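Take a look at this single chain, the form predicted alone, given in structure tokens.
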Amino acid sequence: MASKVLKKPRSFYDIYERNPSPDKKMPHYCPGCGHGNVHKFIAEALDDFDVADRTVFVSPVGCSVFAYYYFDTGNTQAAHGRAPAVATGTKRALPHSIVISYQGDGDLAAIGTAEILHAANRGESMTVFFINNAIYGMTGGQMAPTTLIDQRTTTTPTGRSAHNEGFPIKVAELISQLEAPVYVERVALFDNKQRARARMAVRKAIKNQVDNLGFSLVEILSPCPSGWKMDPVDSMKWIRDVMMNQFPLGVYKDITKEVEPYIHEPYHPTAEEIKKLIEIIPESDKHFARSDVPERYKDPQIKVAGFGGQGVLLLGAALAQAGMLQDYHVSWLPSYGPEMRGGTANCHVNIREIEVGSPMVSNPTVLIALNRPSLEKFEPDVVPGGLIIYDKSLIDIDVKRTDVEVLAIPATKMADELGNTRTANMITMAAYAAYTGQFDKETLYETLKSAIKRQRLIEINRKAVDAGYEFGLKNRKK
């Protein structure tokens, strides 16, 4: 015979060790707060559907972040408003998981508006619980996007004005107008009848994800007695008598019976397919033997820096291309300002014998500086014993460091003498290759076929490679 057992859901921790309150068995929310009710509904659903072990909560800034204290599930804290973006990444990386974005109104409807709209519009297979208490509850009771007209907060002491602060944002209505979401409902917590409806909405939203139906959002009108400066009983009445007039309850969209489950089939492209997709296949099938590089120059982490128009990014890409031709593991990461010409530009290049862990180069072993601001900015970052190469045609100061190698090359002057100033970057690249022994000239010649898109410029750049390589060899340390 079946028996009813009343106990805490298994999806909660037995002891809330993360809870800052002295009593680790009790939640810490303010008296009358609605978060405890919603937590209970979610935990019961996770237990009943047996999905707690594959559930990931994504919680941003605000009282919603405290779910981390209570749920025995995966948990990721996101930056303010960014929970749907983090949830998107989590779900796509772990499609079997149940991902819950748990957010307040000051988070979802304010700084996170773009994230929730685009996640909903894409139909991301996630469940969003939106706690609407019409205020910034955690940070002192400021006006939120959902604050009612004439409602007083610490930042609207005379009440919210439509002319000054605009009207409250109705999230359920807004999300339900998009095509992709399958289920959107607004519920409340002010009496037992409404809490029962809220419980059913929470269960449905989670079950939709279990069944792979798509994006669900439940907006929950929740009391915040501390923020509203009311006792818990009056806060319940205020939701019923005032808040519901602005935010009517009900199902705003439900197409769960009309959509087919979407089963994610993971795609694992081969290395060759990846190269083709991002268009980095060399135009030549040639490969070259690795040069005999002195130990101190092996596995370079290079930062190339200058101003827009100097070919900074092209220089870095060419170095990475040369590395691929010699079967190194390489990465190239550009960074530049919004200006097409004259703005700052730099790039990070790794040329490694082992796989590259991160494309970032914070402390380069090699700095190639093509203008003075770049030398002054990045010189301190070079590791002791590293190499600094700079264009002394354009930089009228010397390297201050005494614990690094320095190769000063008049690259721009040499390029002018060749008849094309814009070849200074290839001169500098070749000087680096010869000085360190990283690449031979044949590798660099082959690199030009991919790096230089205009065929008529190949010959002048071959001459630049010859000039730079000769300079590097002449100044190479014995």
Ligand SMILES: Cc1ncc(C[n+]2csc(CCOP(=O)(O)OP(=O)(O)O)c2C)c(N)n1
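This is a predicted model, so every value here is computed, not measured. Definition used throughout: the rigid core is the maximal C-alpha set that superposes within 1.5 Å between two forms. Residue numbers count along the first chain shown, from 1. Compared with the form predicted together with this ligand:
The rigid-core alignment places the CA of F49 less than 2 Å apart between the two forms. Once the cores line up, the CA of G137 ends up less than 2 angstroms apart between the two forms. After superposition on the rigid core, displacement of the C-alpha of P223 between the two forms stays below 2 Å.
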Given for the second form:
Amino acid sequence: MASKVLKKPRSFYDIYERNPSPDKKMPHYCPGCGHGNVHKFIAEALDDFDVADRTVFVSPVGCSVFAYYYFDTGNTQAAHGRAPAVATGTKRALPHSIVISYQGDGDLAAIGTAEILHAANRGESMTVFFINNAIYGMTGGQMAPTTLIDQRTTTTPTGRSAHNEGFPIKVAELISQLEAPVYVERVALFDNKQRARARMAVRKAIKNQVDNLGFSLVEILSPCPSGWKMDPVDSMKWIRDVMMNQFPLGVYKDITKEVEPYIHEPYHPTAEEIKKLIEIIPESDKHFARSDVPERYKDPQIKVAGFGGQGVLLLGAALAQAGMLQDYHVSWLPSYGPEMRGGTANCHVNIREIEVGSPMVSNPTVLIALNRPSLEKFEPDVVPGGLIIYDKSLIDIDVKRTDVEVLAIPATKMADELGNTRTANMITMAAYAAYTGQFDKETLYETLKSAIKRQRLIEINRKAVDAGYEFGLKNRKK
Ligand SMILES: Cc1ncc(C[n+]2csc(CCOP(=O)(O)OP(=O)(O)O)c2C)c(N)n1
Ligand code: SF4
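Okay, that is the form predicted alone; can I get the form predicted together with this ligand now?
In what comes next, the whole complex appears, and the chain from above leads the way.
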């Protein structure tokens, strides 16, 4: 006897390991939410076309920010509204992948309006699922560009007024006016018939990409019982009786039978073209080599870490400033703990002879640790052969790694001897500069002029630079 096995699509993980829920089996969405339906339609289509292994799912900011808990595909989570831009980069780099941009109405139609319009207008070969639930769900039900006239939200408590907030934006209509998109449809999730239609639309939009036809967008009118303060059944009725009047369902554009498949292969310049490109780079931007810095200390990627109040961020900013004075390419990226004083703080600093690709320093070549938790936390991340500098007056443990260089400096003690504990950061900075040969003392003095805002503190910090510099020189490896 034939039997049908009902089971989760293969494109979902069996267990949602990343989901903090106790059983790891339930999604995080509220009961009656439409996101779950759409996820299921997508996962089924990926199964049926057997493309999960080459799919990259770009999650937005919004309730579906955690879509990567569920899809056993490549996953990226984009900044608010930027999913189509991230999807563009992914698809251009991996033209044979299937890229899905999944977005709410706050994400796509408010903060991300520019991204979606231009991705659609360029006809990027991607599939966009636009979940229209007429509000911002995740943040508690504020007005979205799709909120209906007279609809009450937390930011339109007396109802949306066209005079005050404008009219609802009709995304399917808008996108379908552009020349490039090949398929635009609006569907809804309020009864089985409509869900079956939505499922077909999701399938078609993915198949279009499998066939390399171009840009597809499916807008889905989707219930948000929590945000609408309705039960799931009334939410379905509201879509059918109210929302659909503003947002009529149907296919707004379908030119899939008329277009030729197109794959946007990445452009690989020839050796001759690269030579010409290098010729037009200004002399000042070309790689320059400083012979006085030993090879192993060149292009440092530095992490400075300690307690808030120790001048961690200032130390990093001063290093970047010194780098700028020496015409290096630099970046400084602060990372604050929740508290100002007593909390943790760290910053990422690049001082490079070539342009800085990313300001993030995940695996530092130099770690400057000003307190014990920072040493314990970041020591494992330092690259083999890297350098760890730590304040040994405050840190009562040794570096465990044997594959890195270590400079232990009693910076706080030295600062106390100078008469100002807070100069420990500048002592450490100068020790780093002298130890590695990265900066001369004059550059550090110059840096102090902009790094130290209070004129009266410049002198004591110059002394700190002198003391740290001397320490660094004395302990320098031959
Ligand atoms: C740059 C930025 N601005 C604002 C926010 C706050 N924020 C988080 S989710 C969200 C709205 C999400 O609404 P929507 O896109 O409609 O998705 P839903 O939650 O309804 O699925 C906002 C404004 C943020 N995280 N980042
Ligand atoms: S707030 Fe709305 S959109 Fe978000 S999970 Fe709950 S029902 Fe879904």
